[in-house]
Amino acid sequence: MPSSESSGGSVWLRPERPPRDRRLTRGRIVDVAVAVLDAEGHRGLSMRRVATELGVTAGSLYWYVDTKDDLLELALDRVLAEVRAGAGTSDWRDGLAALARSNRAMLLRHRWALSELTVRPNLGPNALALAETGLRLLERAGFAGPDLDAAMAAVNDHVVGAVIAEAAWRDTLARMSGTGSGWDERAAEYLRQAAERHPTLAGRMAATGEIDVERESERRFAFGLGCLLDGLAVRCATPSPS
């Protein structure tokens, strides 16, 4: 059972208890939780499942982690440690681009983390270090005050939005391929009928043909990131109106 001393809120606001079983540490528990989340998503994660993977009882986990929400918060911060700006980067734009690409790659590896970013307080050491890195890069560009926060949010929003779009694209193609034979023919006929009403869209669809989703998603992400960085460079170089 969860400890009666748990005060709720973020796991990072409560001191970590020392290990009392040589088979268990909080780190090992989080390792297994991340592996389960990567393989099966949120539905597969439970304290009992993690305990089974570790060869211990579920009750023994509660000395180290009070609740499943705490475990998810710890797992999120664990994967945020994978995001890097690139060693020795002196240019703010190169550093921010590397940070965004690394963040995208992490979220594609750990798709469950997308929803966690919207519901967790992100007070862990890796989350705070990541935010500090991004803010310092943008500070180097010339942003300050509320504009500094807004610029960082713009980059993060681009990363998260791109990953959501790519994941949805992949999931849609997977569902469509499982609907049985004949779907391609029916879709093609439907789009031919719609082409007269949407000629520009029809032209682009005809031009693309077979698409490599991974390569095209990477291209679109890079295009959008380039546009965003171009805009930030112009914005920080333009004097604010008096």
Contents of the next structure:
Protein chains: 2
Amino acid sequence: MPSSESSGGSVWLRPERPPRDRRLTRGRIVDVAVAVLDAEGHRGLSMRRVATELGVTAGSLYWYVDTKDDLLELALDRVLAEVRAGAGTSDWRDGLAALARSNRAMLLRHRWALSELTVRPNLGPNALALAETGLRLLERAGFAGPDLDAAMAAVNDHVVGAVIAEAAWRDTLARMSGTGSGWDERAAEYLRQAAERHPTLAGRMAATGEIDVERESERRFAFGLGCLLDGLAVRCATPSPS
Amino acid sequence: MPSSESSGGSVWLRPERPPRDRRLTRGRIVDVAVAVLDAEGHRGLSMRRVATELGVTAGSLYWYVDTKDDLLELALDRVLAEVRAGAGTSDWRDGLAALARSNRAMLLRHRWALSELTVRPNLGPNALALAETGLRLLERAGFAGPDLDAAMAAVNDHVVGAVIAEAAWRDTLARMSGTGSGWDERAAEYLRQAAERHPTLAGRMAATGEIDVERESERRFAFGLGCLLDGLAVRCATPSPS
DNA sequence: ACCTGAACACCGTTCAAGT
DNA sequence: ACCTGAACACCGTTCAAGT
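Could you present the same protein in the form predicted together with the DNA, rather than the form predicted alone shown above?
The next block holds the full complex; its first chain is the one shown before.
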């Protein structure tokens, strides 16, 4: 007998330790972070919540991640991977529009990502890849130098701004229908007074009351994107083939 | 002697109670909330912080405000008042551009307001007034009906999107220069690898390295706004007089 | 190397109790 | 009517100690 395992008895009495005895991974942590964010929104995410979801203590997450902000940065890049460039379309306008629409759709799926964009640098691999494909499309259109940057920024800014506006709109509607009686009356009174002071706005609000938010948001997005692309077409060397 | 003040002794020994014995006001609370937000950013605002700044307990704020979110909503509308429409310019393009620039400037002064826009409905009086003046300008340009809404949204979206991008950019630079040694080296290595995979992006990043963020951000903002206004000019009945 | 448990210094919000 | 004090149920983060 080559003697003694450190703790006495038979080997069989000691449980085999897990293959690499690590229960966690950055990947798994980001998985549940995204899941929690999608389900409960920005407010619902806490280190303790993610930890218990993984059957683990809050402190152990800090072995894989320096801070909660880091985790959010990882989560943002994770969902950024969902944005897909349309398969090689010949027209740069179509390609750019498809990219913008895909970006918008992703942000609508993960609305918490907007709050991240407002603060975080966003230098993850997926963000970089996305920027590259956008720039290539605009390069093909004839943009170069600083105008290339500005054109790219203009399109991205429209996407982000539009989704923010849509999210705020949806939140307002949800809050109005959500609360019990009393809200409608006070809101109606408030808006009636506002209408007197702001006739143009009042006219538009009355017209918008009956409209489907989904369709109208898409219409506005397309309208703004169309304006933008028209402006870009004027400024680039290679006009769109039409 | 008409006898007894409730607590004995001379009147002079009892301090005169403050005129209306209320130390707080919604207005004053919002004042310090905005001040704290401007100084320490979104993270720095807490009910206890605002309370101590006012020489008061945290709980007392809830007499004037239902929740912290309410306070943020009030703070947002407060800074929205800073946005000024340019004095009646005849050209709708100039008027709209001036409004957009004023809006952008305000958001850059109070960057925490961006984080509010992403979530909050924003139905305050100043927000409504702002919408009214914008709509009037576009109405004068010849827009009406749903296109009027879409045109307004397009301009606002560009402002919000552009400021978000600029804020993120500035944050990245601040973070890069802020931390001690080690950051630059690791960042350089990371970006070098990224450059191999993304040549177009790499070219732009190299060119942007030496540029003044302030000027370049303004240039990009003007570029996008120009594109947008060109597109709007095509779509409205009354073309810009030029 | 990887995770636990407990602690520290905070939060927003509520609510009896005082005046 | 307006504010205090104390409590409740949370936070992010750190860090000795275990294995």
